[in-house]
Amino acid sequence: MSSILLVTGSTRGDDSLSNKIARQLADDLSAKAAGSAVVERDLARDPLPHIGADFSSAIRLQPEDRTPAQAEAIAVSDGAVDELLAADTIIISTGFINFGISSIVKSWVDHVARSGRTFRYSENGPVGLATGKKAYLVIASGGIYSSGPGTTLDFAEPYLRSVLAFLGISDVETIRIEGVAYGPEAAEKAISAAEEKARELARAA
C-alpha cells in the first residue's frame, strides 16, 4: 500500500490557499491509487519545536547516554523522520513569507534532515537516504516570483528543492498560487490555475 505524507505548513488555517491545494492534490492522488493512505502533519496545529541544545547534543550521543530531555527531543525528530521514510509521496505546502518558507516548515526540515537516517556523509560528499520518492511543493504568495524581477527574491522553492535533493528526493513538482494580492480577479485566476495544475499532476502520477 502506498503512503502519501501531507505536510501542511501555512499559518493561515482555513484561509490558507496552499493548504487547500495541497489537500486537493493529496485527495486526487489517493483516489487514483486505490488503497493508498494519507498521513497529514499539520505544522500549524501541532508545530514541531525549534531544535535546541538537547537535540544538538543528543544526535551526537548513543541512546543510553542521553538525558531524559535529550531522549525526548530525539523522539520528536524520530517521529517526523519515520513519517518521511515511510512515505512514497511527499506534499509540502507553505506560504511565501519574507521571500522564504514559513518557520514551521523550516523546523520540520531541521528535524527530518538527520545524518545517518535521511542522509550520510561519504568520501565523495553527502548521500541522500530518502530515495525513491516523489515530492510536490505547493507555494502561495501575494506577489509573483516564478517569473519576472521577483525570481531573484524567491528563496522558498530553491531551498526546498535543494533540501529534498540533499535527502535523495530529486523528482519534485511545484504548484504555485501567486499574485493573489493583486486583487480579487487575479486571486481567482491564480487559484483556478493552481487547482488545474494539481489535477493535471494527479492524472500524470
Ligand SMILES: Cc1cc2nc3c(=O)[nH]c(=O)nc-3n(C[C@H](O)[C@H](O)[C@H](O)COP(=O)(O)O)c2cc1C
Given for the second form:
Amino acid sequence: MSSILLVTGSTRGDDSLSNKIARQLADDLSAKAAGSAVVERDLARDPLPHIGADFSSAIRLQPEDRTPAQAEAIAVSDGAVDELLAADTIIISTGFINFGISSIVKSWVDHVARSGRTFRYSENGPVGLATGKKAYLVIASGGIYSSGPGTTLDFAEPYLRSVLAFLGISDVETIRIEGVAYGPEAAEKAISAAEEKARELARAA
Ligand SMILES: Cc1cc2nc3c(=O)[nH]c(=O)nc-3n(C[C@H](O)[C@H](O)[C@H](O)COP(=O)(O)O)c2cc1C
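Starting from the form predicted alone shown above, please give the structure in the form predicted in complex with the named molecule.
Whole complex next, starting from this chain.
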C-alpha cells in the first residue's frame, strides 16, 4: 500500500493557501492510488520542539547511555523519521516567511535529517538513505520568487530541494502560489494556477 506523508507548515489554518493546495494534492494523489493512506503531520497543531541540548548530545550516544531526557528527545525525532521513511510520497507545504520556510517546517527538517537514519557519511561524502520517494513542495508567498529579481531572495525552494537531495530525494516538483499580496485579482489568479498545477501533477503521478 502506498503512503503519502503530508507535512503542513502554515499557522493560518483554513485561511492558509499552502495548506489548501497541499491538501488538494494529497486528496487527488490518494484518489488515484487506490488503497493509499495519507499520514498528516500538521506542524501548526503539533509543532516539533526546537532541537536542543538533549537532542544534540543524544545523537552521539548509544541508546543505553542516554538520559531519560535525551531518550525522549530522540524518540520525538525517531517518530518523524519513521513517518518519512515509511512514505512513498512526501508533500511539504509552507508559507514563505521572511525569505525562507516557516520555522516550524525548519524544525521538522532538523528532526528528520538524522545521521545513520536518513543519511550517512561515506568515504565519498554524504549518502542519502531516504531513497525511492517522490516529493512535492507547496509554497505560498506574498511576492514572486520563481522568476525575476525575487529569485535571488528565494531561500525556501532551493533550501528544501537541497535538504531533500541530501537525504536521497531528488524527484521533486514544486507548486507555487505566489504574488498573493499583489491584490485580490492577482491572488485569485495565483490560486487558480496552483490548483491547476496540482491537478496536472496528480494526473501525471
Ligand atoms: C511573518 C510573515 C512573514 C512573511 N514574509 C514574507 C516574505 O518574506 N516574502 C513574501 O513574499 N511573503 C511573506 N509573507 C506572506 C506569506 O508568504 C503569505 O501570506 C502566504 O500566503 C502565507 O502562506 P499560507 O497562506 O500558507 O499561510 C509573510 C507573512 C508573514 C505572516
